[in-house]
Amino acid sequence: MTEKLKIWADGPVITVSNGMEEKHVEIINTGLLRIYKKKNSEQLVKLHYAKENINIITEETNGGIYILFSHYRLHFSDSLTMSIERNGKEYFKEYDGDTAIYVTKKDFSLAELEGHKREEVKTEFKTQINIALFDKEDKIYGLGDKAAQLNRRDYEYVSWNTDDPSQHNESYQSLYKSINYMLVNHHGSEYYGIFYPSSYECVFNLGKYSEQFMYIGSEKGEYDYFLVLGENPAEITVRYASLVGNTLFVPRKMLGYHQSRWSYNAEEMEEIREKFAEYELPIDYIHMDIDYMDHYKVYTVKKEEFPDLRETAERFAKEGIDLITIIDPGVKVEDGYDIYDHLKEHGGFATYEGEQYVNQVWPGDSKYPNYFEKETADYITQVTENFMEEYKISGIWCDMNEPASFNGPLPDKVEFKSEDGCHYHEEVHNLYGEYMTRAIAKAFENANKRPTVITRAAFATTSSFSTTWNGDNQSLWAHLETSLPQVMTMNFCNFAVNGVDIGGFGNETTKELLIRWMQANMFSLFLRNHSAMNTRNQEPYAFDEETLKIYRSMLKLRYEFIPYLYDALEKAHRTGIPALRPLFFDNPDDERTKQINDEVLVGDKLLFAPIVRQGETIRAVYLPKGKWIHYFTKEEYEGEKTYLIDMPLDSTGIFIKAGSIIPLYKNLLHIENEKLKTLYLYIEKGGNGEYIHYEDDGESLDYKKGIFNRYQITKTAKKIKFKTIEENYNSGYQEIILLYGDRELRRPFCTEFDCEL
């Protein structure tokens, strides 16, 4: 043994100490350690911890200290570098060797007068954690919303919430979320995760200067990060998922399609009604962007272009359409506006140097609500509440909250008072969103409703109170092809609910990419089509027939496949399993699988594999192991090999695993509990298959009271086993129709039976 080192207990707490300096280690259970030197405040971020009590061996050698727990080993050098070895070899190491970034400085004044920008470099932090990278294979995915492929290795992202409508790449640094977890993979099959959990500004260097180290980099937040440790991606998504709190489990009507223009007029929406109905084309929620508002004033109305939008909400939602308006954080600076008069008055904006700080966003010079504060928060609850019920809305879309501004940031000394201190704009930045939408979920609560509620900027535990959007990408084949990567990524960053704008916000779409993007994003549990203004229009009869019929047929099959998608949200909900996922989740040994991008798991029986590059009728489709049937053409493939499908513009490339049984619905425009009456079971042929369906109200939060119903499907040879394993909720279904081959089998519904094929 050393004779620097120290080491002692307390608890589940390991501490080590080489007379310089102390490192912790806290075994949370066998699946998650906190190492830290400091650990970051959970004033704000609020975690959730799954505690063990878990059987420590202290081990000393004359190679050092050895921690043992589980088929775990830690190991500590004398300059207190941790390594970690799993049934006896090596698993994750800190990076103890050198870690100076040389980066050439030269002139560059003639290229700055070209246009060109200077990109700063930071090398040097306040807190560094360096980890170590085996060799160049290893792979690092994760961090939420960047726009790049799912393997981020050797670039380097900064977690600070950012609002930038330019053409998004992989080398974008910061976009709209903050979401600090990683999911790294090397030595073929081995898997951890990190999450750093310090809502200041950060830096992730994935290797981008050095093939042998990664790190973090904070000049605010401590020297403290979770390790997440399991046998495969899914064991440790689950793990990551518990931490940082469940996704949010939202209305099922959400899983339907959404419409939206930058920004519908009274008009336009009624011509959205009248042509869904006169197209069937499938359709469950109309966005109303800022210009409803009267002057950008939040919770207002436009009253001269909307006399009575109560009353065209109502008339909408009979027919099956609800309504999703806007909502900015920014309160226009007025007296005599209710909302701003109250937060002046009760001190509910936040503050600069002893003044309520005023910046700009749409509504000219406002102020930005203390969401952090609870008498805030409450008002904003109440307010959303009114204006709901008002005008009948169903739905709250937050934007502009990374926050936003036109009048340059937002200083780092902005303070936003609570019950427990004071917090700086440098500390909450990546969390306002988070917390704006925290008072507007509970409105949806208190009314025991699920939240409909939509936002753009969040931190890594804003999924238990939001579903989000990836934010204003282009109309561009580039921002097509990134779209599935970004979704796959949100979802394992246990973000369920995700999706990107069908066709692109900015720029003009075309026919075909229009047309590939919604094949391309047709299973996206969030599915908004929502472009900009002085934008052509881009709703599915805004081309030709042609391409309203091939929208349509797309449109169409989303909606049969509305049970399956909300078993998985369920799933992701109450497990922590993405549901869609990259191929590799489920296939983590098959290298072949780990970096390819467009295409996606949703659950464990559906593989969907579109074209997502201009002009291309014919792609190559990697088929995991098992046995794979294409859904349309009924052609059957051997998985762990590769094969050239034909995907003219009116197809894509959908396949069911052999002998799954897949829930469905049929002809629906809108999902509405009352035409939910029958329940279709497509069993695909092959092998043997069970299925596990979820029933309930889909949209109270009876569930968490345990009103629901779920049931076991088997697939034995050529018989059918339906059977009820919980039963608390009345059940809707009237009739079950298998659907196996060309044949229909119908049958009353009841809560078990056997069937012959």
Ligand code: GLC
Second form
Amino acid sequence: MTEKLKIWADGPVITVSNGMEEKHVEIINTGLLRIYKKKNSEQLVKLHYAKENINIITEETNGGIYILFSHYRLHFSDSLTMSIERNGKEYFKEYDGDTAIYVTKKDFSLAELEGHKREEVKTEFKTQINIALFDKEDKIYGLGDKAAQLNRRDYEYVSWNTDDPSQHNESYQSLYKSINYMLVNHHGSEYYGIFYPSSYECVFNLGKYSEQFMYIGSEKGEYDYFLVLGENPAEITVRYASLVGNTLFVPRKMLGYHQSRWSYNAEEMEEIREKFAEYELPIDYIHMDIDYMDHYKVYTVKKEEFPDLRETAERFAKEGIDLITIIDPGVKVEDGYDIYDHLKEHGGFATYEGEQYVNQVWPGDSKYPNYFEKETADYITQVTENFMEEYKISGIWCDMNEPASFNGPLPDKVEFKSEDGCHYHEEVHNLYGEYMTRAIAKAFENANKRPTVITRAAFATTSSFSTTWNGDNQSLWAHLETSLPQVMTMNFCNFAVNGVDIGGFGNETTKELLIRWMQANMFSLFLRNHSAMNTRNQEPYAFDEETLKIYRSMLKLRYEFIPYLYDALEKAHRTGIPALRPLFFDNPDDERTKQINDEVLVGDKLLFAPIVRQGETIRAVYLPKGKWIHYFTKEEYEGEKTYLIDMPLDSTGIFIKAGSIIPLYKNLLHIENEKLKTLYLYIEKGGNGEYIHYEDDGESLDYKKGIFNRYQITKTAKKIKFKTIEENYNSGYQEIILLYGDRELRRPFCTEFDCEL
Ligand code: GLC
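Mind pulling up the form predicted together with the ligand next to the form predicted alone we just looked at?
After this comes the whole thing, all chains and molecules, with the earlier chain placed first.
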């Protein structure tokens, strides 16, 4: 601390000046700080602040000036770097040392002759936020859909939504989404979160070139980030979720199974409907890829193939199967095509150098709707409403919205004019997917329906508008393996309904891979088998009897767990607690959980540990503290130990916490309200337990008006107590069946009862 440094507080904003520059720290609440030199614009990135009045104390000691609030103590160096102590212990530190990075400069031309590519390393940025790493054990989680393990330390990522269908792996810097949120763990059990709110391209170097620090670098964004404080990952994640907005609450049906493939025609759709019924395979949706469109013109239908799509949709719906159609942003340049004509005439497309901008996607020459302009967004909402109504379509799958462009990238200065000014592509690229889904989600909300929307491209704040899948993976064991850390990371980045293409999209799957993939992803909230055209078929019956049998048993099991998954989703939506999460999330002090990539907690009662490597039929499973029961063998395991568990091809690792109560439905082939008359309560032996079960109509927005029920179920050594704690919805339940060991205790549904075990 020198005399030069000045610190003053203006309400919640602390300003520090060293005579040359100023930096600000806004204390938004006890768990959220914003540190900035200049704030990024929030015109398009909409954040939510839970402001609190915080008692801020400035303390002057021999060591310098400190800012105190709650149990935190902030200190600033002469170069304005900030460090934070919590309860007297080092908690967070901006890096204050030398940021020079060693990058090899040797001539590379010989290697280039063979086609090798040098990794581009940019080491200096207009804006660079440097954060100290405390030691080798620090772990950095987050950043959304990256094809990587949970701990992303030592890698570098670039937030720039990218459509690249080649093999996604850990050297891939950019995927389809830009979710600038990291959860950092250090000193054993200390955690904090960082969110960088800029939509411009930015680099996250997570200690790749230095053991001392990580950095966020950008050319266009500002020095401006949020620091999320908390005692454990759950607290931090909840605070982050409230900043970016509640994760989308989807219709219950969406948790069912989705069957898809690029190239399905009308005949194949009929075949799926018939075969799923014939083989008793649960299913709720068939997805219609671009093949249904007339010359890939969005919001059109190829009449030769689907002369009466509405009739098809209605007929399928009667059998419990709804249709979801893909919609891309690119609008085919073709005079006389109504959507094109309308947007052209009303200036609804992005422009460049005074002209409407043209690039290429599936239909050939295409223009990009400017979803940032209200008039255009409203028009897309209207067109979506009309389209869904005309053809009885239940959901929209938004693809190619990075936006993809086959004829080179969109120039930085492509213009997206809006009511509040002109935004350039460089600023809105990472938000384009989100604004598309906002317009489309609105079509559902206008009809008092929860959005059934899936998107490939997303920004951090997109989680309130759409569900996501992680794009074009391939039928590779490595991609199956990364699907678990991807889905877990997406979940604690506030994207609850997320999944990958089961079986793999590109390449040819194998019987074993398909079975293991289904087992490994059976609890992902978005569950879709999807594949590319011209790959081998991978529907559950595309292989042999054995595959069909195993696939069916896994699907049926998934459907049994629907109420448990729905409860986890409702909780994620309401509180920000992720539905699926890594083991360290619930066990933040247990070092052994920190890098387990192939085990997942679903809610706090279920742990699954599937096989994700070829040929394995036995695997090591680490069980965290507590007592766990193998769901199939009923064997009991003491936690904080590793076990070798047999998992032949027809089995997977599902463990239930002793004493748990889990709501189940049975014998469902489709998720339809009228079939949800019996609620099963699976009671696991050992210990006491409590569970809150949620019930509503599963599709409308009425829950926002409080139209739902909540039931509290408690288990003690000898008794189950069932109590309705919130009741505004006319329950569909008629019967409750308690499943306890070999016993089935049946009783007519009533709002409150006790039952001896
Ligand atoms: C993209 C999507 C993929 C889809 C294909 C054709 O590659 O990621 O899911 O099947 O386009 O629409």
